[in-house]
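Given next, in structure tokens, is a single chain: the form predicted on its own.
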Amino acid sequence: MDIKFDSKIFSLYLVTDRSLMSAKTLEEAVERAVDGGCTIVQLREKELNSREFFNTAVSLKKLLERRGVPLIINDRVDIALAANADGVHLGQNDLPLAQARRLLGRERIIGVTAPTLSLAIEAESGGADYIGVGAIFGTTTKSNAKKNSIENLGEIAHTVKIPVIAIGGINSTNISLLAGSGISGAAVVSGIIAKDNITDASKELLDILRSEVL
């Protein structure tokens, strides 16, 4: 990865979901998560129109930039560019990686969802900066997500040279099961943002990650 970030930023990767958050505003939820140690934030907005998505991205970019935490935009390369976000995360049905890289350049992060080894290798060779693998423990945030295995996660993480992030139903009771998998971090949604104390939830997860997993 020849951009300004190193793999440590992926340790505790917050993915937003305003339908689950315990805080009154998304900005409040994200700030509390960062207070607890979240190292990177992905803004995922499936229900907002483009103007609302952009405005939210700009607001979070200002908040996170002050804290030195990168902002990744889910799916939308145009929003990432318009809001001057730090990168974008692409699913298998989103804009192709090559076209996203051409638009975003090398200075921004591009992550790719790759649930199989072949897709992970393809993403790495295509210039992805990290790979997301899931859904490791199932998920309630994506109705079409298929459950993956820790064994498959480990095979991917030990094969590719770029960071691999586990996602899918990860929380404080199961995150230690990822020990030895070779991942660079864990992406968490409800295990952080739905908790009554978002800061404490983030801190607990990061402590387990650093002491048992990474």
The other form holds:
There are 2 protein chains.
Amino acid sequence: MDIKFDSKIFSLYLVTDRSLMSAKTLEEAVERAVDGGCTIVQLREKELNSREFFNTAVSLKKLLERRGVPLIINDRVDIALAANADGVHLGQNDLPLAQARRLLGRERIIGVTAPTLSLAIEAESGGADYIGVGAIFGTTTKSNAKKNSIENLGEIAHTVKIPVIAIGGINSTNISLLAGSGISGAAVVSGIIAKDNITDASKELLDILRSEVL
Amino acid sequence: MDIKFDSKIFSLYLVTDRSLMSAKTLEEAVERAVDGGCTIVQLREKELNSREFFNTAVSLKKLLERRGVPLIINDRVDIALAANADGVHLGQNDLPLAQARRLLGRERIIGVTAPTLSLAIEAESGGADYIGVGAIFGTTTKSNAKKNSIENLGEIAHTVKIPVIAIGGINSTNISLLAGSGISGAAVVSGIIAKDNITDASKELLDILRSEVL
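To test you: the structure above is the form predicted on its own. What is the structure of the form predicted in complex with a further copy of the same chain?
Every chain and every other molecule in the complex is listed next, the one we just looked at coming first.
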């Protein structure tokens, strides 16, 4: 298979959450996060209707394309295709990986949430481009997310060949605990988007990631 | 443009609503409705996650394909494509028609909810295959649907060339009031799916439609 991307694009992975935003608009929050060094953005919307979700995706794609930052859409393969996003992120309750790949083609990125080693191996052999593992430090943003351990994260990251991203309650205080786990990046929600200074928060996280973790 | 279908397929158009079901499973309810003569089925799910929605669509497609009845998916273009359904129905808050057409191709059916004449003309010129107009008799199943008149329905149906389907509170008592409106079919939710005998309810509605309305 062709290499679609350098795994460095996953270093600091912003997942949006409109309900936690400190900025006035989602576009503003994302722009500030990218100013601070976020390397990839996942648009996650659980309340918007399809038209609003699509319009937001189009608006973020325009903003991110200029800066060379990929846009990933949570769950909705049709929104990703319609907005010409760079890929999707699938949870275990979303469309099956095989169906998503058939619709998205080989070029677009597909990430899969795989909290266990067996799910991670299954996702890799099914053609996922990266795996999300969590919730590493617990989370306030996803009430149904089960706690996961850094040991389990490390086992997954050292077993599969595709990039592994840690997620769940990651912030500037605990992010250095991920050192040595073998991850390619950290996905952050409230640790960026809920901060008063989104740019500085992103910079701080990226500095620690680059100097201590990746 | 090629003719994709005979407008008779729209005669009795079942829209599913899991919360109103008298049958044990949605598959059972749909099977009984088709036994009674429903000519097309729209799967409408607002609470299921994508995986459950997809699995239900696959299961209904299998059931309906054997009987030559088209399956339309409400809102979700990706679910329609993944489950190989026959088309989608788009509300004004769903993906724009142009985007849906690009993703679905020319062969699949796209219906659009268009409660006013100007929206109906816009949908027709945008490439919709049929138009849904409601809520004709008020509805208990869609709290945000605005009331529409039979006069307005008739004006739309006599203006656009594509099939027009009436929806909203249609049951065996009021369905004959649609006579002369120029519609190609009636879409029914609770008037079928909430009935104890779904097959008989469908038969009764189809009889009145064929003898008095279509």
